[in-house]
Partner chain sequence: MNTETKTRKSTMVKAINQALDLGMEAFPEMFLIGEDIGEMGGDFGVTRKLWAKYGNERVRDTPLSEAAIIGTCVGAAMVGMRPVAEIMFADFLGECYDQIVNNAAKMHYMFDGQFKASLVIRTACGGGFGGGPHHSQSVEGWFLNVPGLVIVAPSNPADAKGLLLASIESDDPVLFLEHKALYRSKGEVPEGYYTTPLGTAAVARAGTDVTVVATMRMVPFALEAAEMLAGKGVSVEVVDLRTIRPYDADTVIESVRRTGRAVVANEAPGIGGLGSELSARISQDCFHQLAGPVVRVDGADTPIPFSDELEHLVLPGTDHIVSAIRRAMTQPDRGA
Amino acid sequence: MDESTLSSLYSDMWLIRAFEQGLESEFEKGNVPGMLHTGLGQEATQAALAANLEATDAYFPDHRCHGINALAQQRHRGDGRRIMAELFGRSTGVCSGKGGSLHSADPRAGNYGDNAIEGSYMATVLGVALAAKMRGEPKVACAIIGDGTVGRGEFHESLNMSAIWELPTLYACVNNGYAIFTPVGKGHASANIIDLARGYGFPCEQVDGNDIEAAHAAVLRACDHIRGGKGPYFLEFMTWRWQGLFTGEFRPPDEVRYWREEHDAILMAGARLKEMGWTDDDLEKVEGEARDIIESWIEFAKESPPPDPAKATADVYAGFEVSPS
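Can I get the structure for only this chain, the form predicted together with its partner chain?
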């Protein structure tokens, strides 16, 4: 990968990390309502996806995809801070605070919204893909799902229908080793999710989700295949999430150390950049910029007013009014 691409992805990864860390600290202070799941540790996978998805594509983010959402919102709409504001439940959020962490969407940024019933958009993505195919649009319709979510039957209904209809669907499975507390090998017949996907007959690839170069190349390959009209593609990103349980860390210390210290996406990308001649100062500058941006976004979110009360009963139906109770 050339230096400029890597440099840009490195910034993206820092933006994600700064976003999630900023958010986490605000959550701890009680400023963010509801639940919080972060994408910390999965920055390379997320940056690789975000870099290859256009505003005219459609992706379905999961509960850890704040980072992808922010990158897409920033790149395609110039207002990444509206993702932050949404998580704070503010009027300036992409859904005016009605959706929150688990239901942020902005289709003009290619973000078709999380569905907090894990796996349910495995079915929804089919419709977006089908419409694109029927209209002859070169859209990639992407579902981002965790390893745990593969347990849902709709995972298979979706792969099957994508296969028989040759839909432009990108399945991005983020295998971070666990569903909440359950190890992937305990929840599934195989710890390698591609084993469960291969039967559908379209290309399945497993890739190091913390190696930004490998991840980026894989997404590019998949998107080229799909945009070329060759049907669906399945990518499994092997990665790891920093977040343990709400109650703390539960994974073996060796595993924690490996992923956070030896195989961290940002550290590894930084090392590559240094091979290309970057200094520690260069790297730190990127981090500093990301943290400044996020600080301003958090400021923006906090200063934004709460949603208009009329929103509470607005838009239940497109064609009927609901009166305030």
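Residue numbers count along the first chain shown, from 1. Given the structure is predicted, the values throughout are model-derived calculations rather than measurements. Each form is matched to the other, and the largest set of C-alpha atoms that superpose within 1.5 Å is called the rigid core. Compared with the form predicted on its own:
Taking the rigid core as fixed, one finds a CA shift for Ser25 smaller than 2 Å between these two forms.
Relative to the superposed core, Asp315 undergoes a Cα shift of 2 Å or more between these two forms.
Output the structure of the form predicted on its own; the preceding block shows the form predicted together with its partner chain.
Chain only, nothing else included.
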């Protein structure tokens, strides 16, 4: 990978991490309503997907995808602040503050929205993919799922339908090792989800989800395959999430140390940039710029007004209005 591409992805990863850490801090202060599931530690997978998915594509994010949502909004709509405002429940958000963490969506940025029922959008993505195929559009319809979602029936139904109809579907499986606190190998027949996907007969690939160069190259291959009219593609990103779902969740200390100190995506990318001639000051500058951007987004969200109660039913039903009485 050339230096320009790697430096851009490094900046994207820092923007994601700063976003999540800033959001987490504000959540702990009580400024962010609802629930919050961060993707800290999974920055490379989101940055790789964001770099290769266009505004004309469609992606269905999972509940740890605040980072890719922010990058897509910034890249395709010119204002990443609106994702932060949405998570704060403010009227300047992409869904006027009514979507929050689990329901933020803006199809004009390629974001077709998450669902609190994890895995349900593995059925929804088929509709977008089928429409693209019928229209002859070189479009990627991407479902971003976790290893825990694989236990739902929609996983197999979706892969099967994509296979027999040769749909332009990209399955981005983020295997972070745990479904809540159940190790992936204890919840599925194989700890490698790719073993379950291969039976459907289309290309499947497992990649180090913390190696940004490998992750980016894999997404590029998958998107080229799909845009070329060759049908679906399955990618499994092997990664790890820093936070547990619940306070007090136990994970082995050696595992924590490995993923946070030895195999962290940002540290690995930074080491590669230093091989290309970057200095510690260069790396720190990127981090500082990202944190400054996110701080400005947080201030924008805090200064934005809450939604107008009179507009609670706006954009909920198509073609008619609902009387507040």
